[in-house]
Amino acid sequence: MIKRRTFLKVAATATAGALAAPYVHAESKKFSGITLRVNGYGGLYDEALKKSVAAPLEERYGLKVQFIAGTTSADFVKLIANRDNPPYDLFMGDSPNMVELTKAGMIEEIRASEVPNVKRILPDFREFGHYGVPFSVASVIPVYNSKYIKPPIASYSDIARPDLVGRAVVMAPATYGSLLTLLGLADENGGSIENVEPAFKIMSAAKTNIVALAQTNVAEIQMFQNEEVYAGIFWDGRAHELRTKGLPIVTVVPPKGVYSVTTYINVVKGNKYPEAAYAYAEQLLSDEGVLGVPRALRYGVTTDVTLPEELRRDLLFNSQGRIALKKKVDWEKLIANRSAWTEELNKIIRS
């Protein structure tokens, strides 16, 4: 009789199994059939973000993310185009974007009612209310070779120093980092995002330095290589890549405060699959999804993950000292004043 009912109770067991295990399979793929569609930076970023982001989300759920790389200007205008019938599920842009984003009435708010792990957000970082996730920092800083340049550059204002006659280079006038270079160089020198006219002086006087205006990363990335300069304004992971390459480049962390851009994932108004977006954001902030890529290039991070000692040498905020000199920046002013900016920097430089 014992035998009896311990055969009965170990095959009833294994009946339940053999009946749980395909509902648990099939509530893990929930997903299962669907393709987010984002737009992409391209090459290394996109590839941080497929595995730390989209790899793990179709092992859990069988979902499957697209990335279709291009130019984020141009990915908008698309968007905007097809407001009816949207190209992307996901948007991804940076602080500038998220302007025009808000203002077209093209991306959904996100709380942590749908994302739970908004919560980590460090405080500051959101610059937008409930409107997209960030989950990298960019920041715009002097970096030089040590092996060239003594004493150490120490702020933005150093790209006029006299010794760097003819070896430095500065981001092209059009581009954001070219920008919130000059709210460095008149936060440094008494303006403000008011009056900048302190720094288009120190742009003056920084003329004879300046050798290039870098049109693109890769050719900023290409002048340091060939030691053609050996100081200038350029982006924190940028300046990784170059150490990366066997360069002596140093970051420079300037006292006064350092201006970077985040970047954000948005879910767009009237995607089909709003429940998988919103997966995607969670993932993105979780900490394989948020750490992936600073792994990748050393770009900062947003919420309070844990950083792995490799990565807390390399990131330019990996503390809460260095945190807080991570500058506000009112995006819609410096964007009002992006044409006149450009125009002015444009008859420094180039007089």
Contents of the next structure:
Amino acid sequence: MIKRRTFLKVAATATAGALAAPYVHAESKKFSGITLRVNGYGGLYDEALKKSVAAPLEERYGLKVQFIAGTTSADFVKLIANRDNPPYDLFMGDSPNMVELTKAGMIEEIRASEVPNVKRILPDFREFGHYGVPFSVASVIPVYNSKYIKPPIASYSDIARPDLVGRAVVMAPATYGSLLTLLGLADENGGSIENVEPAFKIMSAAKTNIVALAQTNVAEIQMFQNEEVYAGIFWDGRAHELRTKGLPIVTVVPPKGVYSVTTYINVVKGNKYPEAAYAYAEQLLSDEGVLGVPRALRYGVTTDVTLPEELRRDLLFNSQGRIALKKKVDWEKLIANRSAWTEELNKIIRS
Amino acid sequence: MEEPLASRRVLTPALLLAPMILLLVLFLIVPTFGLLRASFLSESHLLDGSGFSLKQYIRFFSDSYYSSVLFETFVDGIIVSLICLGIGFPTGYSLARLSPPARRWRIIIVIMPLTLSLVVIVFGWLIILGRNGVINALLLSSGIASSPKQLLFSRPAVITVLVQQFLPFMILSVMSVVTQIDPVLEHAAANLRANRFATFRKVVIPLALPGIFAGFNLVFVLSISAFITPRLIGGNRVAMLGSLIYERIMAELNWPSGAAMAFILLVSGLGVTATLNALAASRLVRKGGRYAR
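How about the form predicted together with the partner chain, since we already have the form predicted on its own?
Time for the whole complex; same chain goes first.
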């Protein structure tokens, strides 16, 4: 015989469940039928985002995300050429792209009221006010093959060391990696973004060392793998990739500071599904989302997420002390100087 | 009855040509004018376009670096074209003299590289020319070299890869013209006691000139506009204008400067090919006149 109190409890729960069911169902189907288009970086990067961001969103809300792989500069041109009918709902871009995007007026501001996880972003990682949501950070650092390079490389400027003749690689002029390398060299030799002359002097001295200027990350990886080069300046995540391929590549943390580029997700102005786009940004900044890229590529995180031990070991920015080494960059000035610096670097290398 | 027939004679070719002309106007002429307009912008950014200025052109011609890159690009184009001619002429000639069934498979082999993606070809060459590549392995095993040589990221490497890429254009151009030369002419020259070299110099070469010039033009134009090969095989150390234009437009988003460089390359490239064609035409007319007498 069921007691009156038990009966009332069961009945109340059943009624509440019955009443809430349509809402729960509605929540799970909130973005059903919607597909967000995001410009992709291709390969492992997009795969990581699909796994850590797109898949949970689809499971939770029925929201689909389509990554369209391409090069960011070409995607950006596509975006501004189709201002009235943007080809992407979300636009992924690095810090330098953010200057162009904000200048072109193509992206929406994102505040904590729309994306609560924005509050979790570490200080100094959000470089453009309320524009863009930073979710990953890649650093340009000196790397070397410890099998061949014996006195360890310790700074960006060591690229000009005499024992590296014909054995070094740097990133091609006009790439962000190359521009950040110049800043690192300038900084180590008494220069700054206002005065990169010291960096050009080091590059002139390193000219005989530099075998090639890698056009792509794949090309630079191949140069290290084929032992065309033993030392160079590269992205931290890519150095880790080389280590996973069995190469004894050592990552150097320059003591005067590290130059990095942050990757942002942006909500494109005029997109049809702003709420779904904000949900994407929220998931991207969640623990699950923000650890997706580091798990696959060992690029740094931008939030207060607790790093699992295997990631903490490998990531460059794995402590407060390391994060303090991250140099602030005036991206607008960097973009303004890009042409002139690229031209000068080309002249030095090809002279 | 004659009037509709006459109008049909005019209309039919026009209608047949219309789709191609429309396509060219929409996707070549209009964008080209857009690029030409961009080259006269004074700003150095895609988003800042307004006004009219010769700044980009003045900057190009006032800096000796760019003039030297333009010069080197043309020199490389000529070297690649000459090497392709040296290798392509005998191949094209021998193919032309084969029976069509015997020629078929050989032509497929010649055009096979054109069916592959350029990036795949270039990465293949990166492996072949690398320190641990096939060429270095041969050099080491044959004792020619005692340690691996740095073959990549140099001008010879870029020229080698460009030759491999564009050789089929030379072979096919030469072959298509040589097939039109009646072998009887070569037999007649032999009957007149011309040796093989004299026949080749005085009969085959003059008659094959249109094919040679067509092939030369094609290879030259493709070489001077190359940008993937100089960037990846040259490791950015080999200066060619195509790769600078790519860098300006795609990496720096400096469309005005890139557009100006593109037009300088276009006009100077057309100038060189027009001069070559004029030379070829005058030579053919002279030969024709001599034979007419």
